[in-house]
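Okay, so here's just one chain, in C-alpha cells, the form predicted alone.
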Amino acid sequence: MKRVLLIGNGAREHVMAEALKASSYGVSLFVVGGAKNPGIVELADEYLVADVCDIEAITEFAKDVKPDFAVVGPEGPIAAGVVDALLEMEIHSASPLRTVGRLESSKSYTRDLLEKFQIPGNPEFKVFTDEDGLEAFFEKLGDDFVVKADGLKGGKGVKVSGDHLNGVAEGLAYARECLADGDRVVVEEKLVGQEFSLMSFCDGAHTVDMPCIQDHKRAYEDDKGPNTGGMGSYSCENHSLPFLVGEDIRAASDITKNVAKALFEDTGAYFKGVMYGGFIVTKNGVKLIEYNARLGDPEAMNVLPIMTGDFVDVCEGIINKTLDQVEVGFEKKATVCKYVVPEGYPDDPCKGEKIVVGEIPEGVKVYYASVDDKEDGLYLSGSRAVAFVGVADTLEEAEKLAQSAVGAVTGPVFYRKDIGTADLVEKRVEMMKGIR
C-alpha cells in the first residue's frame, strides 16, 4: 500500500485521484481541500477542509497521516511554498518547489530563462520594473501587443490587444496599473496562430510528453466572450492536433526539454512534476506562450484517463530522478471533455443555486469542481461546476459522448456545444493553412 497526500478540490484533482486510486499498488488517498468535491470524497480515506495555501495546517496533516508522497494539483500551493515546507518534513513531492515554481508564478523570469539560455520560442518582449522606456516600446509594437502582470492572477492578469485592450493608451494603462500592483510588468508582440497544451511529466533530467491538447477558453461558442479558465478541450486519436504538423510537436517538446535543463543551471534545483507549455504555431514557427508548472485544468482530463502504467510509478519516477525508467504511454484514444458552467460565469456566475446530475450515458467520465455538496443535493458554487469527458476512438465519437452527458445537467448552467466539433475543428485548420 502507498500513502499518498493530494492538495486541491477542483475536477483536475478528482482525475488525478482516480488515477492514483487506478494503482496496482493499492493507495490510501488523504487529501486536503478548500472545500468538499463530492468525486474525490468517494476516493478519499481521509479529507481535510483548509486552504490550500495553509502550510501549517497541511504540515500538520502530514505528520498525522505520514504520506510517503505528495502530489499537488493547482498553482497556487507550489507558488506559496507547499512542497518545500514538506520536504523539510521529509516528504517528497511530484510537484515543483517554488524556486523552480517560478516557471508560472513569475512570467517575467520564464521569458528572462529563455532568452539568457538563447532557447528558441520566445517573442519579442519587454520586462519593465518602472516607466522607463515603456511607452517606446508600445509604440514600436504598435496595435498588437500584449501586456502580462507578473504574478499569478487567476488567469485574469494577461490582457491582448484587439480581445481586452482597444489601442495603445489602454495597453500602457494597463501596464501602469500592474506596475503599481506588483514590481514588474511584461509586454509583448501579439502571436496569431493556432494555440496547443503539451504537458509533459519532468523529474528534471528526463521529461516524458502527453498528448496534444487544445483547451478552449472563450465562454461562448465561436470563440467568443470573455477568457475563462478553460470550457472545455479536445484531444485527438493520433496524440496530434489536425492543425498540427510532426515539426511543430517536436519544436515545443525540445523547448520544455532546454527549459528543464536551463532551470536546473539557473536555480540549482531539479524541477519535478509537470511541465505544461502552452503554446502557438505561428507563421515563424513554434512560439511559447506561457509555462504552467502543474496538470492543466481540463487538459488533465483529457490525459489521464487514457495513461498506460501506473500514475504512482509516474510520480515515484518524478520523485527519483528515474522517469526514464517508468512505463508510461497512452491509449490511441480520442477525447472530448466539456464543462457546465453555472449561468453568468465567469464574470457575474450565479452561486448557490441546486443542479441535478441525471443520468449519464455509457463511456462518459464526470468530475465534479466547484460544487457544493449539500445533504439535498448539489449546488452551484460559483466557479466551473461539473466537467464530461467522451473517450473514444474517434474525435467525432468523443464529441459525441461528451456532448450526450452535458445536456444531463439541470438548472441555471451553460456550456460549449461546438468543442470538439467538426466545424470548429476544420474553422481552425483553415486558419493554420493560411498562416502557413
Ligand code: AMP
Second form
Amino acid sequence: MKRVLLIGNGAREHVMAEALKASSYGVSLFVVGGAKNPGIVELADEYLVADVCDIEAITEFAKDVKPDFAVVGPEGPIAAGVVDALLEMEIHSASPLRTVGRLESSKSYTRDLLEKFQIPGNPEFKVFTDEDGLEAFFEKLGDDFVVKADGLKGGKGVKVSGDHLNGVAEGLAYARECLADGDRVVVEEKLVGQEFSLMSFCDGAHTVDMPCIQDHKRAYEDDKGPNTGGMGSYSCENHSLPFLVGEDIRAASDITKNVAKALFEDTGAYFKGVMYGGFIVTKNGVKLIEYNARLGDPEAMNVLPIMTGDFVDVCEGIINKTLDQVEVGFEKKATVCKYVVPEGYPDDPCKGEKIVVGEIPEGVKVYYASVDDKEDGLYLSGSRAVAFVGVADTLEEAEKLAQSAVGAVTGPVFYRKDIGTADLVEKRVEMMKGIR
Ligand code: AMP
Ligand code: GLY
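Return one more block: the form predicted together with the ligand, after the form predicted alone shown previously.
Full assembly next; the chain just shown is listed first.
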C-alpha cells in the first residue's frame, strides 16, 4: 500500500488520481485542492480544501497524513516552492524543485539556458531588463514578433503580433508596460508552423517521452476567438501527429534530453517530474515555444488513460532516478479530449448555472474540472467544466466518441466540435505542406 499526496483539483488531477488509484500497489490518496472536484472526491481518502500554494496548510496536512511521496498537478505550487517545503520534511515529489521549475516560471531563464548550452530550438530572441536596445531590436524583427512578460501569468503575459498587437509601436508599448511593472521581458521572432506538445517523464538523468499531442488554445472553431487554457486535444494511435515526420519528434525529444542535462549542470539540481515541451514545427525545423514543468491540461487526459505500466512506479522512478528501469509504454490508441466550458468563457464565463451530463458511451472517459457537485446535480463554477475523452483504435472513432458525449451535455455551455475531426487535421497537414 502506498500513501500519496496529490496537489490540485482540475481534470488533469482527476486523471492523475485515477492513474494512481489504478496502481497494483494499492494507493491511499490524500488531496489538497482549491475546491472540491467531484471526480477526485470519489477517489480520495482525505481531501483538504485549501489554496494549492498555501505552504503552511499543505505541510500541516502532510505531517498528518505522512505520504510516501507527493505529486503536484499545476504550475503555481511548483513556482511557490511547495515541492521544496515538502522535501524539507523529507517527503519527495515526482514534481520539480523551484530552481528547476524555473523552466516554466521564467521564460527568459529557459531561452538563456538553451543559448548558454548551445541547444538548438530558440527563435531569434533578446531578454530585456530595461529599455536599452529595445527599440533597435523591434526594428530588426520587423512586423513579426512576440512579446513575453517573464513569470507565470496564466497564459496572459504573451502577446503575438498580428493577434494581440498591431505593428512595432504597439509591441514596443507592451514591452515598456511589462518593464514598468517590474518584469523582465522577452522579445522574440514570431514562428510560423504547427504547434505540438511532447511531454516527457524525467528523473534528471533519463527521459521517457509520451505520445505527441496537439492542443487547441483558441475558444472557437477554426482557431478563432480568445486564448483559453485549452479547449481540447488529440493524439494518434502511432503516437505521432499527421503533420509531423519522425525527424521532428526526434529533434523535439533531443532538445528535452539536452535541456534536462543542462538544467543539472546549471543549477546542481535534478529536474524530477514532467518536462512538457511546447514545440512548433516550422520551415526551419522544430523550435521551442516554451517548457512547462508539469503535465498539460488537457494533454494529461490523452496520455494517462492509455499508459501501460504503473503510475506509482513512474513517480518512484522519477524520485529515485531509476526511470530507465521502469516499464512504461502507451497503447497504440488514438484519443480525443473535448472540454465543455461555460458560455462566455474565458472572458466572462457564466457561473452557478446547472448542467446535465448525458449518457456516457463505452470508450469515453469523463474528467471533472470546474464544477460544483450539489445535491441536485452539477453547477458551473466559471472555468473549463468537464472533459470527455474518446479512446479508440483510430482518430476518427475517438473523435466520434468524444463528440457524442460532449454534445449530450445540456445547460449554458459550449465546446469545439472541430477538435480531432478529419477536416481540421487536413487543414493542418496542408498548412505544413505549404511551409516545408
Ligand atoms: P507560451 O505561454 O510561451 O506558450 O505562449 C502562448 C502561445 O503564444 C503559444 O502557444 C503560441 O501560440 C504563442 N507563441 C509564443 N511564442 C511564440 C513564437 N515565438 N512564435 C509564435 N507564436 C508564439
Ligand atoms: N495545455 C496547456 C497547458 O497545460 O498549459
